[in-house]
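Quick heads-up: it's one chain on its own, the form predicted on its own, in structure tokens.
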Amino acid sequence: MPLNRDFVGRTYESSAPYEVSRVKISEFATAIGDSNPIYHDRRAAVAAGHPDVVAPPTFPIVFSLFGTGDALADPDLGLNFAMVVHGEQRFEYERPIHAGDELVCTSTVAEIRSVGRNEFLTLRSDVSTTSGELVCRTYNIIVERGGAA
């Protein structure tokens, strides 16, 4: 079954804002094997010319989908998630997200179209300060096989 293309278009905002930490990012870094000193020591960070510890690039993954989650969950979407897989993710940025950053996302279903008998969902989440910078743009697609006949 086709998902609903209704949804495309649709927005969504995080609940609430996202506070970056030094922890969190260390902590991050570290889960992906990534020991760059600029994600755990903020001196090394400062030396290389940032105001404080700096978030691997594909940090964003952490929050960024909060949004989404209304959509993806939503019945009349007509997701199943037992056919899901992760089809690709990708960051555009407009500067690194550092330590104290406090972030929200705005989410959009981008696209819905079908490939073969596969569904492929596009999910747009722009990350900006609370005082409205935006900070990076990200793009997931998650593919439904066999939804489509």
Contents of the next structure:
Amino acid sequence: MPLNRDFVGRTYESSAPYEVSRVKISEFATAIGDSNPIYHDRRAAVAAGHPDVVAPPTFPIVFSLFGTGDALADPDLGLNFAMVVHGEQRFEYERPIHAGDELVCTSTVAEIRSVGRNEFLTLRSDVSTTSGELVCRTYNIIVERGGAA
Amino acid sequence: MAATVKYDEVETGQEIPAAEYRVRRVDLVRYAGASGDFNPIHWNERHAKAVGLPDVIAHGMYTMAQGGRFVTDWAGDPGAVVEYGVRFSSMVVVPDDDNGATITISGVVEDKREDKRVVVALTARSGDARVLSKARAVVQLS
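Next block: the form predicted in complex with its partner chain, after the form predicted on its own:
Expanding to the full complex; the earlier chain stays at the top.
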């Protein structure tokens, strides 16, 4: 079933700020097998010129889609989660995320299109601090296999 | 906050030697927990096959993270990465054994831009499959 194009342009806010902790950054870095001390040791990060441990480049995936879960699960969208795979992902960084950041996300359904038998949905998220400083933008394309058939 | 690689010492076309990254089922379970992505196609073989996949597959973001490691290890500082994007062109199938799958990543400096920035193009393979395409990182060098 094709996805509902009425969702294009809809915007979703994260319900509460995401607090970036040293423990979470270290846990995530461990999970991707990265022992770089800048992720695990505050002193190493400070010695490298950072205010605290910084997050690996793909870390924003942990929280950047918090606000969109309800939208993707909305029956009116028509998304069959069982057939969803990740199509593309891109991050544009204004600065590294570090422990202590309190981040909020504004996510927009940027595009829905059919490619062959599949449906492609693009979500863009602007990640900012609670004081309004833009930290990064993420672009996430999910693919519903067979959705356009 | 600075890359250890110097812009003036890098040339367009310069290759970054390949590195191999192992991915076993336990790595996917750990990644699911740390990332919050518990889609069962990444840990439940029964479910993966029921939805038409050959076996459990790695999270695309796990593969992308290995590409991120490759770039940050080269640059010397994670903060030097100003942009990073990939297309997931093929699945990394992870068998239920002690070896799992291997992702091999290599890179080339594709372009030198202004402000001491370079574009690094990544190639990521698992078995015979190219698992990432359009994989590019923009890195701020010193």
